[in-house]
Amino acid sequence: MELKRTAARFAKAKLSEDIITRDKICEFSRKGWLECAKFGLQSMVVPEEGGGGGLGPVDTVSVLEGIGLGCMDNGLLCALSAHIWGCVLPILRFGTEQQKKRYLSPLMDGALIGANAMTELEAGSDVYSLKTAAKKKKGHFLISGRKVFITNAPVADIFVVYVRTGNRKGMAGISCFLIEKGAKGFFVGKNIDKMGLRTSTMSEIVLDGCRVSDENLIGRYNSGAVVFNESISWERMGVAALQLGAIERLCNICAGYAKTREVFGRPIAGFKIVSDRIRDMELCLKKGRALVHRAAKARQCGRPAFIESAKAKLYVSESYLRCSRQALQIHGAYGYMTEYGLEREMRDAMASTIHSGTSEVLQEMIRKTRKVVR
């Protein structure tokens, strides 16, 4: 409890600086980024020896809530995800030394931002139908394709490719290399606008016959699919995390306004109606932490937890969007306003049951499951 008080207090105090401005023009706060970085948050599933603060996936899990509770900027949130489970872990869990040594400090200290490419035009939730191919050669490889709706991709220093190396489809043959921003026959596109999450930038990236050397490979060849469904796993746990701080801070928000808001002459906390959806959004959170701290501890075991990441993710964000529409109704017209910030919070919930494996395609993995353990 104590390190997601401290992550709450670190996060409230310098993390949601002129939101509502940023939120409009869609700026990316490097500011902070470093704060972010200052305080641990890139270097923390590092191990110690390795310059990080060696959390585990419960003590991970814990901080993240208290990011999530104390900090408005969930565009910058979502920004730190894609670095951490995109770019850092896929680095330190399948990394060669050399990349350990080249990329960890700076992806850690905040100098560099990393991005994870996986997404295509057609392999978005049916993310090994891949269509952007390496030609190995003697020493590299040249590789040429599109990817879309890359989270970081503007202001990205370093990117996680995924593409295909072999003939087989699905997950075999996918393999995943390093490339730095400004390679030849790399280009990235412009910032794209969109409806939430509005100060993380996205944009596609296009190879055309990309020259990358065989010491930028990640993992073993052919073996992608490995190192992608490792950070994926991870990337469900922790966003997850940080929504479930998004949904305590929405239910303390909704608990103080009804205790002031006088309607008839009352507290509007006094009416059934407005007390049951407040109950209802502390439901939510009650068993979405579950979920969450049931997939850490799986992990904190030794197991893979991809399944219960998926379960977490899943209730979370369906849960997060449901408590910033109770939010929203529980302000009235005050809450449909810019200022309250209410309108951007359920803006932002619309996203986190698309990113990260979309509310149906996990539904769907689910679903096999079952029928698998049946």
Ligand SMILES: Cc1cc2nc3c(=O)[nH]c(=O)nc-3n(C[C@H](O)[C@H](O)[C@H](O)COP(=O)(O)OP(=O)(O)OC[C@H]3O[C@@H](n4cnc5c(N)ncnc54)[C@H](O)[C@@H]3O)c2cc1C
Second form
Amino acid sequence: MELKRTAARFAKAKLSEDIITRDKICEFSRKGWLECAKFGLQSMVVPEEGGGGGLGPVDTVSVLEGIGLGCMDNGLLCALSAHIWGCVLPILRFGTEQQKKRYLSPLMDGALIGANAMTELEAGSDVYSLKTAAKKKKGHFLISGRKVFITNAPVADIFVVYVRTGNRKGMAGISCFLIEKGAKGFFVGKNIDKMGLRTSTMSEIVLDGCRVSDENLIGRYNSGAVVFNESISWERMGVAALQLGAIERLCNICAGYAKTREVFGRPIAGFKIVSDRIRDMELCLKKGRALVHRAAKARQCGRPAFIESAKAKLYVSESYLRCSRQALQIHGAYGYMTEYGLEREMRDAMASTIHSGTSEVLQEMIRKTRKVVR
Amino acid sequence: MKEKIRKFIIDNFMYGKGKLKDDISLFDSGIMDSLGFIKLLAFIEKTFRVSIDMSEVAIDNFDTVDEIVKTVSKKKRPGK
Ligand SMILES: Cc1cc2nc3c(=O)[nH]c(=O)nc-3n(C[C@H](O)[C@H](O)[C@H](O)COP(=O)(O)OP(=O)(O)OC[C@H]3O[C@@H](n4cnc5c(N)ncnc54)[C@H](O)[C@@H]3O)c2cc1C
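Form predicted in complex with this ligand, following the form predicted alone:
The complete assembly is shown below, putting the previous chain first.
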């Protein structure tokens, strides 16, 4: 509880500056990024002996819940998620000693920004149909292909990129590489304008015979899918924890507003439909919290928590969208106005049902696990 | 061990039907997808009481029934 409170206090004080203006002009907050690094967010999952915070999964989700509660800059949190789960974690869990030594410290202290590139034009939900390919040469690889919707790409320094190595189809023939911005044959596109999370940046990347040393391989050759599974599973849990905080923030805002906004001579909290909406939001929060903490506890016990994380992410992201709509409705026309921040919240929430596995894909995955495992 | 693994794969990923040769590639044949792979690792850990560190996993070591048996046997006899 203390961790969550401290994180919420920090986030409220430092991370929401000028959010309405920055959302309008799609501005990523480098200042907020550095504040997060000072607070220890980028390093929290790295063990203490490696210079990090050494938090376990249960404490990590508590911190993230607090950050989501205090921070209104959801774009910044999206950027942080891509950095921590898509870049820091793969290096930490699968990287060589040399890679850890070279990259972890600047990724933790805010000097470098990380991104991860999996999605392609024709490989979104069906990620393992990706076509970006690496040709093996002596001591290096030549990688060609195109990745789309890459969070942080316009501002990132280090990219974790998944490519096909060899002729096998599906998940068996994929490897994971670290590529630095500025590598020969590596191009980053322009920032893409999008509906929500506008304070995070996104673009495509193009690899045109990009030369990458053997030393940049993360994890085993042809086993990049293992890296991706681990990374996405943590990401789902982390993203859900942040959104729990956002739901709690919406609950608080709505409960306060409903008590003070008077219509027909009484506070709107007195209308059953309004109070039902708020109760519904609180229920989402309670159920979502149970799911996120179940996933975190499973991880803490050393299990990959793949399905638990998928369940948490599915429920919380859908609830976040639902609650942001309820919050807007409770505020009437004021909610519809940019100044109140609720229309932005709803736009941001929409994205969460698409990235890190769409709701449909997660539903399908969960349905499949209901089959008997003997 | 081999029969337990084979039965698990047939029951879970082949609708309980058909035969599974020891050397057929589970990934190339489409029998195993990413979720199936995670289920398989969980099954192996539970059934054979071994612990699998994800950072050491090489997909090729789980590609056929023969490879899986070899990998699990090695895990059960550390140092060999
Ligand atoms: C804000 C944001 C940030 C992102 N950041 C990154 C990033 O940093 N790196 C990266 O690599 N990618 C990133 N992505 C891409 C994201 O991972 C993909 O958008 C996502 O995987 C879905 O792929 P797609 O958009 O191609 O949709 P498609 O796969 O084309 O899906 C289209 C529709 O079909 C549905 N569908 C697909 N398969 C099934 C099924 N089996 N059953 C039922 N319905 C199905 C989907 O749910 C969806 O509604 C980001 C996306 C967003 C929105």
